[in-house]
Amino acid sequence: MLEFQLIEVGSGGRASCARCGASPEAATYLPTEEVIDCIRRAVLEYRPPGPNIRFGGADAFGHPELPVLVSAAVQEGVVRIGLETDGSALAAGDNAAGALHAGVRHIHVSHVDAAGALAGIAAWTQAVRAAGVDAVATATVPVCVHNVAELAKAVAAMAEAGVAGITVDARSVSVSAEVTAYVVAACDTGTVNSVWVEVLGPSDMLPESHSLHRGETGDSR
């Protein structure tokens, strides 16, 4: 699996489950030159194949000079460029096609606002097909007590929209037979739809029959 070094363009502003009562902090973004310095260091320190970077920390599309950052990455010799987003900005206007044209080849969407995430993935997939280039979209589903029952449905919808892989982040929910059943169903739904599902959570969340789906942070709590 290719490794992408995270280049933080800011912090905060992450979408969260409204029913959990969490109110995310407003996003703040780093100065352009500071981010470009991080890009240069990443290029000097990379391990082949690469260098590969992913702009994140806050929604990449919120940075006021994102095109400048992508252009700087290209000029510094970055081979693969990725962006983290909640998907809604990706679906707006020509953002998907513009990012692709600028050199972005990997979009990672946080599936919290389902409508925005799916719209962004679909827009990216359409732009990739129209351009005829090799590019992918992946997604993460942060799991809570309010959406765990809908995991399989979310995986199916993202697969239809065009994702290449899905991470189910279940580290914030307690293990139970019911939760395990929902997570197993999500894994199976991904397999049926030819999309690999990786699960982040305690190792006992998944049965041995689904052990290959455990992510690197699947240690017991």
Contents of the next structure:
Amino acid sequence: MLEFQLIEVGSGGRASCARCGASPEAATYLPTEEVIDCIRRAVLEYRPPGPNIRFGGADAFGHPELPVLVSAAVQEGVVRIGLETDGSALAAGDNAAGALHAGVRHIHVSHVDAAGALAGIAAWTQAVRAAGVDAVATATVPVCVHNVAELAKAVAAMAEAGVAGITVDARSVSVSAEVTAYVVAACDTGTVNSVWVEVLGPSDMLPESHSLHRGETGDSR
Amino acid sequence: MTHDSDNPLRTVLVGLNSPGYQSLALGYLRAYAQADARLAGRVAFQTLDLTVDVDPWWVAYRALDLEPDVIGVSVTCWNARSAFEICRIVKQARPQTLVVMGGPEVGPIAERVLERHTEADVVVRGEGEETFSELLYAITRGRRVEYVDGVSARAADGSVVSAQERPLIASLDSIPSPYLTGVMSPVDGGAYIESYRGCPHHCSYCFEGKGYGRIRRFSNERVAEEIDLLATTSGVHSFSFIDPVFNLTPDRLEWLAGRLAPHAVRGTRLHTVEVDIERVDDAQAALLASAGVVSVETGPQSIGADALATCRRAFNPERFVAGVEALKRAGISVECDLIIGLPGDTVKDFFAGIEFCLDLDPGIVQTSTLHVLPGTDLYERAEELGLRYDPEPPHEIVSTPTISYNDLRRAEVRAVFLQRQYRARI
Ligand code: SF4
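Please give the corresponding structure for the form predicted in complex with the partner chain, as opposed to the form predicted alone shown earlier.
Whole complex next, starting from this chain.
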């Protein structure tokens, strides 16, 4: 509904479940000029309301010239600027306040390392309160067999930290009654905590009673 | 009640408002009663204009400190719980105080309120100014209050009775202006002018188009004086109009813009006036801008055909879009409002409405949940339409034939999330 164009600042380096065995390749980042070109193209092509972009592909805070990229986006007329991060860099130093000050209004945290993600969301929430501006944190939880049972707990913890919306990415787990029960519990935990939970995965992952939580695309926020 | 005629009747008016606002309704009541020569020297007024978040026990404390003979409370669906609690405490602490309630939450269901709330002695039905003055006059003369036209009250035998209806005030100018009489001091951002009563529309969920019937206007002279007073009050940089449709007619809009423009040039701004957006073109948008209007509020409330038909609302998407675009060109922010839970709407309809509004990038998209308010058409037709709602104020919708309780709650959470995302911009 509110589309954000993904502007890749690099690739790789994204953590995934350690118990699933995959170890992340090192992140590589694109030259600043190349990213700025992408911003310019995004500004020409957006569908209202916008233009809205999200710096991602790799942890945005890893890009050596992130302030230059954000400032370029502001200058190009982007009205909603988002950053993808695993959260830990957001919690470091004055990064949250600095990002806000520069014009970032959307933080999208990948909830893999729970401690880092929660620290990042909490730091952002605190900085937003202090600045008195409208800004939001959203999160994605990549679901695997190792964390599915803890989904509701993760949603509750992120809600307490101040997240506004969560995408539960369940595309890589098989549907079973047990998995569905965990995902439903995550949705309900979000609802009672006023946090919207959207689920990516096969349509039979959720029962009809929870069909509103079915996400349309993986990139809508 | 009997009153010792040697002392003025101590009358305390209690308003429970949103933070930053004052009760215009109480201002009118007091200004009208104070202008009634029969009450001069016989009634002493105090107004407690407070916010709805103040603890009811402290409101009662302040009211009781004034040892009221009469306490008048203005009740809306938003402050009703608090209002009833205050009245309950006051009645317990000082049984001889006559508790008078009025306002949209109690007027249309006056007898039911009196039957359920023994703390209430009198309910003023409908337009309150004349009825309240007559009520005070009856008290000062030692007459029984239940015979005053426009009130419902308890008779001597304890039964609840309603006197006959009171006709609407024929000339609104007979109600003195609370601002011009000094009954109310305008506050920045929280002062409202009412230039007419009634609404040309008849939306089923709103009592505005039903309660006041035909449109009655305050005179241009009166409105002009109020504008000049508010705009020149030190510290008041912005105010608003409470009128249901600011651009009621092209002539009137032109007249208002002409009166407001000199103040706008000096920096006075009008915030959130309600407009019929489908009538707004570039010419109207320019008039609004020249009047100092910085933001307007409008529908569509729903874009679902069934809901629109059931709620008797017209909606022309092309004209709506044109209106928003014209206002944006004039630099005016638009708040598009949507209601979730209207009869006939599905969750899909509701989100299609949000998408429609977001695509227009109006400035603000605001969603709210349906309240089935006493005195509205929906309240009367709730059973026929299968609407389940909380019988206690603020009467929030619980479920409809097309949206379950749980889906309503989910839709609310998602809508708030989308609004937060939309608002989060540079
Ligand atoms: S909702 Fe607005 S337009 Fe409709 S009847 Fe009420 S005041 Fe009039």
